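Encoded as structure tokens, the following chain is the form predicted alone, with no partner shown.
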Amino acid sequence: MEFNQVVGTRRSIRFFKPWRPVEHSKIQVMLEAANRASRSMNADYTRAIVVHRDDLSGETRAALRNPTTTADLDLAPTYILWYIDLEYINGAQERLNELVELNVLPPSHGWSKAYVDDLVWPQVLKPIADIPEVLMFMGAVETGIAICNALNAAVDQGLGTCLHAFTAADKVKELLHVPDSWIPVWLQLVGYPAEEPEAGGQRPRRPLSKLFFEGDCTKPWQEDPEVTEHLKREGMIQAPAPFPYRAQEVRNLSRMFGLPE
């Protein structure tokens, strides 16, 4: 699939196909697209646990549930809880020492093994260890951009996925054993999706004008409609929900599965 599809069809999907396991191959690609993100300091930001749901003993099961991910759990056959590892600064300053080994870091651009170890890590990188906050939000955006990766990935190989809150994170953490310095961010469900990809039509979103300025907050950005056809044709902007056929078929799906109407 093309980029601009694989980000237009991409939907939070919350139909799966029960009885279909998601190949570890598949699983391995999104890891592999996760570990392959953007990263300030080349850090190791985040983590990751892959768990199977016939794999699971009911009280994990049970412990990941909440008011919003209750059939999705019984129905997605993958689950992957995505951590932030707060000891992410550890390491820093060698690899961005390896950075400039490998002049990903230039010279041109002021960069030296001398600038890392006497200005960039004792002045900048250092000291965020004891910003508790900064830490955090740090680690947030760049797992963040991580898992980004991995839902696209995951798009890209024909599976569907949805993110979803992450809570008993207590529980969850003696039940499977995560290290303390590690915190949840998002539990994301995966598999083969039982309704269309579409899933009813692309979700609302404003329009550039109303997010994005140019210059500065007093001029929102002009979309150009030649720009907006071409995503059309590639697939990024797609049809808007509701497809008319789609109140129907969540019925259907609820019926086939024992759901709520």
Contents of the next structure:
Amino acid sequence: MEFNQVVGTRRSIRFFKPWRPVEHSKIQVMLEAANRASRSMNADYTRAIVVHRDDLSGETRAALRNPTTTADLDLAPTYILWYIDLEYINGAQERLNELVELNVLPPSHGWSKAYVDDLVWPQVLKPIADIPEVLMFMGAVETGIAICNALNAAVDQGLGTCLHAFTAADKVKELLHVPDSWIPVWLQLVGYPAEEPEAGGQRPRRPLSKLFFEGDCTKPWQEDPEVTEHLKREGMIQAPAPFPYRAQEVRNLSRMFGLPE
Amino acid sequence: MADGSGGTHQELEESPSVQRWLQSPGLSSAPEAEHAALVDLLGGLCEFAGKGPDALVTECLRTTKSGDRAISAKGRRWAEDTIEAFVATKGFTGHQAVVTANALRGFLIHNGIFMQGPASIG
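Beyond the form predicted alone, can we have the form predicted together with its partner chain?
After this comes the whole thing, all chains and molecules, with the earlier chain placed first.
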């Protein structure tokens, strides 16, 4: 699938084919996509645990259940539990120096090993470890970027996926042996969609001019209609929800799985 | 019904919470017989719980310190347990039990109580 099509086709999928497992290779692609995501300091902010519904103990499945995701957990065959590892700052000095050696952080832009060793590490980065708000903020932003890559990699491979709130984190931590430094972020469900991949059409979004600006905040971004048309042809902008048969689709899926209507 | 019993079929059907449920997009065009069966099922739950339909909804709500309406986790758990216990008394198992319990959850869902039951996946 082309990039524009992937971005345009991504939806939060809530009806999965519970009988169809996700290939291990496809999950690996998602994890590699996450691992290739942009990240400051080349730090390892993100951790994930992949679990398969049918391999989980009854206790673990029960721990993951909550009043708002029970049906989703039954339908999706694979879950990825995403975490921030708050120890990401450890090793930042070595990683930055590695990037200096690789000319990724070149002298042309002011970088040197002396700068890393004498200034950036001791005065900027090391102190971050003692500022929980900054530590959490950076971890959340960078982990979100990694998860976004994994979402798009799932869509690219014909999978459905959806992010859910992570509840019962303490119990899950105990059952899955999660280290103390890991902070839960999202529970990602993965499977083959039982609903159409378009899931009733593209969700409403506000126009670019309401959200983005050029120059300063008094000047809304002006859309070029030709670009907009190009993106429609490429599949980033798709037919909006609701498709005329969406209500019937949801009704039939609900009946198939015995869910409330 | 005001004292907590299920009431007659007609009383049940006319109560605001039941009307909200039956007029929801997924059920409004359903055949009359389906509506009747759902109301009878709900009536059974009301009798079992000793509460009218509106009271079932109220049981799942609480008022916050700032005066807002919120879902009561304790109340919702009570409703979940009551639905499961009621379905068990009917002797249902497997798919039929899931469908029946989820039909009753639908009543609460359409009255603003966010909840999910299990899916029947065979």
